[in-house]
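In structure tokens, the next block holds one chain alone, the form predicted alone.
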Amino acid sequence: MEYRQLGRDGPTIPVIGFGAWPIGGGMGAIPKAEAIATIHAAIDNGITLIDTAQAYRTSEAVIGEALASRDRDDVFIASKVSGDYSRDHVVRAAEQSLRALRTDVIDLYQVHSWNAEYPIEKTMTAMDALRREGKVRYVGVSNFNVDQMRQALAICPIQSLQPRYSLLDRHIEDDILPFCEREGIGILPHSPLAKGLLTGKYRPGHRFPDGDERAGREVFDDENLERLAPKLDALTAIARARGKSLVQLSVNALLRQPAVACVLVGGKNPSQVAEHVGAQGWGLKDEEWSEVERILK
């Protein structure tokens, strides 16, 4: 496993992280035993950063149970406060996460999203207090834009940003990515496979079961899947020429960015996380990347 530093003067973390939204049931029900086996497989394969959130349904409790049989020092736990960003709720949510995760410290605690209903000064003051008390080691934010990060930075040091980022959604490249690089903020992309679009598995006619967040989403309608099919087939051909899968190419492409510290990839079973490991340890050649760019345009 390759490692990178998380932001300026931050810890060293693996370049592939485990995103825990799927094992919480957000993309279809997963038996607890299977979820625990998936977490163990991730760790055994060197994916020792696990990212979860208060809003990720049952995932914190499942992670806590899975890690009970593992050495806590071997795993970097990231979680998030979700929804209510008032000072009191931030503190309560952190305490609840600590109990669910069965740990006395969260390595990276993040504000899940921007919500103008809650003054950022109070939110970040509460986050900084948790850091000073030793309940969290580092503070991060998720789904913030540049102006929102500037406001947060005025109150509390920010170690990381967790934005949506994939080959099909590159909005952070214009402003957010350069800002984070200048400010020493490590980037932890979420949804690098665009909720599964970049697996190449979904074709027109596919329907997701009830309980899967993707059911009814416009990006998965037949028209969009039909439009994407030739692009995905062409990207798959580039990946196969290197002995890689489309999943591995899609994750590896994000690691071209120096500010990206760790790509968070959700996994539902041990075989998926084993595949994710193959996204690191190599790199696209310049001519291959040029072809990727041509296909995406």
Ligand SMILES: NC(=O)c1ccc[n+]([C@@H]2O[C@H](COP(=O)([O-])OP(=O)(O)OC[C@H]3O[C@@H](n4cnc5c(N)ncnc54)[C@H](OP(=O)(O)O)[C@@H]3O)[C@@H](O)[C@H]2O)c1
Contents of the next structure:
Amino acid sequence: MEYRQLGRDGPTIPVIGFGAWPIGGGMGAIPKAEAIATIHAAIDNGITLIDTAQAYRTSEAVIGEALASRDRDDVFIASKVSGDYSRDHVVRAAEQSLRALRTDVIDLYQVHSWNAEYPIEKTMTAMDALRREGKVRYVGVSNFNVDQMRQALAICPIQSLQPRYSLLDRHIEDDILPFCEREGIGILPHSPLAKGLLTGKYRPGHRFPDGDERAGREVFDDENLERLAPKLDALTAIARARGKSLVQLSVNALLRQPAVACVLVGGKNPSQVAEHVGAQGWGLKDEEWSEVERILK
Ligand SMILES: NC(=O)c1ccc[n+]([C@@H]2O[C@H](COP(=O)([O-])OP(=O)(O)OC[C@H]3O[C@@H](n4cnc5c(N)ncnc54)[C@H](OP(=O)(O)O)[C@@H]3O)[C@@H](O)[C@H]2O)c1
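Other form of same protein, the form predicted together with this ligand, not the form predicted alone:
Let's see the whole complex now, leading with the same chain.
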């Protein structure tokens, strides 16, 4: 496993992280034993950073149960406070997450998203207080734009940003990514497979079951799947020529950016996470990358 530093002065972390939203049931129910086996498979494959959140249904509790039999120091846990960013709720949410995760410290604690209802000064002051008390090691934010990060930075150091970022959604490259690079903020891309689109397995006619967040989403409608199919096939051909899969190429491409510290890939079973490991340890050649960009235009 390759490692990178999280931000300018942060800890060293693996370049592939385990995104724990699917094992909480967000993309369809997963039996608890399967979720636990998936967490162990991730760690055994060197994917020792786990990203979860208060809002990820059963995710934190399942992670807590899985980690009970492992050395806590072998894993880097990232979690988030979700929805209500008032001081009281930040403190309460952190306590709940610590309990669910069965640990006494969260390595990276993130504000899940921007919510103008709650003044950022108060939110970040509460986050910083958790850091000073030793309940969290580093503070991060998620889904913030440049202006929002500036406001947060005025109150407390930010180690990381967790934005949506994939080959199908490169919106952060214009100003968010360069800003993070300048400020020494490490980037942890979420949804790097565009929720499964970048596996190439979803074709027109596919219907997701109720309870799967993708059910009824426009990006998964037949028209979009039809439009994407030839692009995904062309990307798959580039990956295959390197002995890789589309999943591995899609994640690897994000690691071309030095500010990206760790790509958070969601996985539902041990074989999916075993495939994620093959996304690192190699790099697209410049001519392959140009071809990827041409296909996606
Ligand atoms: N901060 C935020 O607002 C935010 C938002 C979203 C996600 N996140 C974080 O980012 C992580 C990653 O995002 P995500 O899980 O939502 O989406 P994702 O990583 O783009 O896609 C994950 C899904 O793709 C499919 N998949 C993964 N590996 C595969 C493989 N090897 N072969 C075939 N299919 C595979 C699985 O679903 P199927 O098999 O059912 O297709 C899996 O659940 C999350 O788990 C979470 O930690 C954060």
